[in-house]
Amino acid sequence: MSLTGKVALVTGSTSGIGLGIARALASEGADIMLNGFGDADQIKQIQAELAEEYSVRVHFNGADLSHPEQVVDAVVATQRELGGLDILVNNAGIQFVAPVEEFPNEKWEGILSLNLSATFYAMKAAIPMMKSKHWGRIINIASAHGLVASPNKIAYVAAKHGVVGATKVAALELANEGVTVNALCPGWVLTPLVAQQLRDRAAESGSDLETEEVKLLAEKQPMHSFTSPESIGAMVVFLCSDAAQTITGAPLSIDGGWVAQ
């Protein structure tokens, strides 16, 4: 196990494509700070589940990364907890769709704050202790929309390019500290962000989910398969791995070709 005796902290890991990588991480050692809303019972269970499954420490921190000082509480409670902290995956976040000039001021705020502030955040609080011990890796999840737009995703898509852009500054700024910053960009996976998005478009075109899934990937992905959480998850452990440590202010594609066009 490639990772044992390093620390993640995993921010929106309660769900989706965060679970994903959290589970990834702690198949190959590494302690795991969960991070994410939900239903206090089923967080327990993964807590549970992925700690007797890997033999890892896993702990959960309920942070509403919406504020900063929540984000840098996540940050010393993994520190303080798990006794460090290696690896960083920003992952948390949110969509809402509506054309700029009914983009309600709240929701751009919000994506704001917990899409690309927090990043920030994050990074800013994690970066002293990971120079201190010469090795780190941050990975922030973008998305195809931190390089090329949709309408309707103001917000969104202003955040994910703010995060590459963020990305690239970190890791210049470390290129000789041990420590690598990229962006995954992923296309298309099925969670419940996406979920939500094929159940507003089935609505308000009358037809049912399954057309809606066949409908959304051939719009944006030359591919019309949804990548899944465990690839973003292994793609994440190369990223922490010796292979990967010149890699770095690289936003990664993983989008069945979405951005190729």
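Complement to the form predicted in complex with nicotinamide-adenine-dinucleotide (NAD): the form predicted on its own:
Chain only, nothing else included.
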């Protein structure tokens, strides 16, 4: 398929899952608005590499999505600088782990604002343009934790369940507007952050990376294989295709069997 002429905003796309999604969309010809934190020179290098490799326009917006007005600014900037917004991928997120009675209030507020509220504000800002063009794709990156729970992750689980619910509501409202809204629910994804965690675990236990990978995966997944950011990107591309035009309101698992148990 070709996404030439389409414009995509991918939040949290300077590394990990978001960068994998941005790369996949660029590879199909979409112009990209990157968003996220990181070293300015590294971000410029990512922009240049994507633009050169795929011959697309690649811009960057550094909005802090924990602030509603900056979420709106990122959507408006995409429309202004790239001429529209056809594909919105709400990917930015953070995590913190603690029992409920010890969970810091500020961590609860921060996780809810970035993982859930930013998704709402971005959809609210983007939907009018998509409706006006009678074409749009919204993909919200939820999690297996949007469908099931784990201990010590109350804010993350609550937020991701909220993302799945918000996805369904928007999908119903836009069912006959040419706009689909879906949620991807990954299990363990091999991002640079997870790779470092595995190296740390191996160093602490005196074992090897392969052993630590299986131990980590087996805690939740029947399949002892990581999902790659590239695989998630490929799913996003598929959801933007004509073949997926009647897939909407769906929480789609890509989790090695995690929630099948």
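Everything numeric in this text was worked out from a predicted model, so none of it was measured. Residue numbers count along the first chain shown, from 1. We call the rigid core the largest set of C-alpha positions that still match within 1.5 Å between the two forms.
With a cut-off of 2 Å and the rigid core superposed, Glu52 has a Cα displacement that falls short of the cut-off between these two forms. With the core superposed, Asp64 shows a C-alpha displacement below 2 Å between these two forms. Once the cores line up, the CA of Thr211 ends up 2 angstroms or more apart between these two forms.
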